[in-house]
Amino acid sequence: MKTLTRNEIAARLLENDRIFVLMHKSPDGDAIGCAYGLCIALQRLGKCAMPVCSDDIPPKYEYITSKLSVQSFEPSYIVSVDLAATQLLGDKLEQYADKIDLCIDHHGSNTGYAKEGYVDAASGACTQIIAPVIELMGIKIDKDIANAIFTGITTDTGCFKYSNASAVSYRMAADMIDKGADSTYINRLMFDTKSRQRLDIERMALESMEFFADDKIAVVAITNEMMERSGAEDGDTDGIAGIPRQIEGVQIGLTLKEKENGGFKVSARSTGDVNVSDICAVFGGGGHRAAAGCFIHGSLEEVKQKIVNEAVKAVTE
């Protein structure tokens, strides 16, 4: 993949006229807003631009997805936003793979899979480089465009709580509120709104709650049985696994979410003092240091055991 620069991009933009902008399955607020943000952009300038994705967007983002026009049109340039890798792009969008002409990205982990792009891992969202693209393009930067990057900040830096806010996090939030960005609406509506049966599985999974090694380690289930009770679906499970860690005194929070296939998906979380990739890489999994997963067979017990046995030897250790 040829590296280009800012400009470049902004020029290869303004080249093209009929853009497909490819996002990963499973969108979430930063790659709605990349994809979104910019095709609002490049509409703007008369030119055809439709996001593509394999998933549907959560209805919750309506408040970008409505402000584009819906166009019919064949791509003569397909971009890619918030894309670490192509298998992520979900099985509608396989046939896209290796046409790919640029990429726009913020994953250090980034495989170059396309013609040219631009990766910069030191942004907290992707939509941090998208802004400025459309800067460059020209473009005025409006209130529609600018809820769709403050959401991509937003979402990714765990409102502004994660280390990957930055200072150009915060700053660019700030000109997005005065370009019109409807900051506490987003953060509400984010953050702050729970569906009936997150609350249930939530509290399911509170009640769960089991301590060892000197509440060092703080262990969390959520059965099959658990998701029917409360009604609750996947996605109402997002955030559950940093519940354990954010106890006083844990150092590995794990959260257990029982699979169909008869084995326990184990989400594992330090206060960064522990390790967890090496945990989860004991059983074939790995991650981040502080954030990392695995997925274990056998019952609730056994997967319990076999994953708190390693998790007290790291904090002894």
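Write the structure block of the form predicted alone for the protein whose form predicted in complex with a further copy of the same chain appears above.
For this one, just the chain is written down, with no partner chains and no other molecules.
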């Protein structure tokens, strides 16, 4: 992958049209904020631009998604955002895996899959890269775009509690508030609002918790049967991955969420003492030192054994 500067990224976006912006499956606030914020900006320039994802966007992000005009077209330029590896695109987007023209990412584990790209692992959120690119294109960041950017920053930094929340994160978040971002509403929606279904699935996940390696590793599971029993949707599980890490003495928290295609999405979190990106890389995943993910085929017990074995190595070496 040829590395570009932010100015060159802006130039590429300005000179192209009919742009697809790809997100990873099970999109989070940062991926959604990047894709929609960028597409809103591109549409402001009169371009055809649409965010594309294998999975549905959770309804709670409607305050962002409703601000974008729906367009139908065949892409001539393909961009990926917040995507470390093409395996994370999901089945619906795998057709684009070897056709990505431009990658914008903040994962140190990025595999360099695109023709050109920009990866800044020091950015607490990928939206911290998108915002200046939008401004370099000569587009004024308004309330709609600011809401998307702020959402990416606050969700990827855990409402500014995680170690990746740098001074840049705070300054850019403040700038988005100055530009109209409704920070109070967004933070309440993302962190302090839970549906009854969310409470039920969280309770079931906590009841499944197991400890390993002298309580240094905590594992919770979310099965399809649990999802059906609670009535929860995918969006209701946001944030659960951070719960096991909150337990005193736990160095690695693992959340195993069953998917329809015969396996589990693994979300790994650490206090930063252990690099969970290295653990997930064993299974074709990746991410950041303190937050990473992967997908492992198999039954719950098979997947649990595989990921725990690697986690145990990490905390005992």
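Residue numbers count along the first chain shown, from 1. These numbers were taken from a predicted model, which means no experiment stands behind them.
*Asks:* Can you let me know which of Glu248, Lys161, Thr193, Gln95 is the hinge position, looking at how the rigid parts move between these two forms?
*Replies:* From Glu248, Lys161, Thr193, Gln95, the hinge pick is Thr193.
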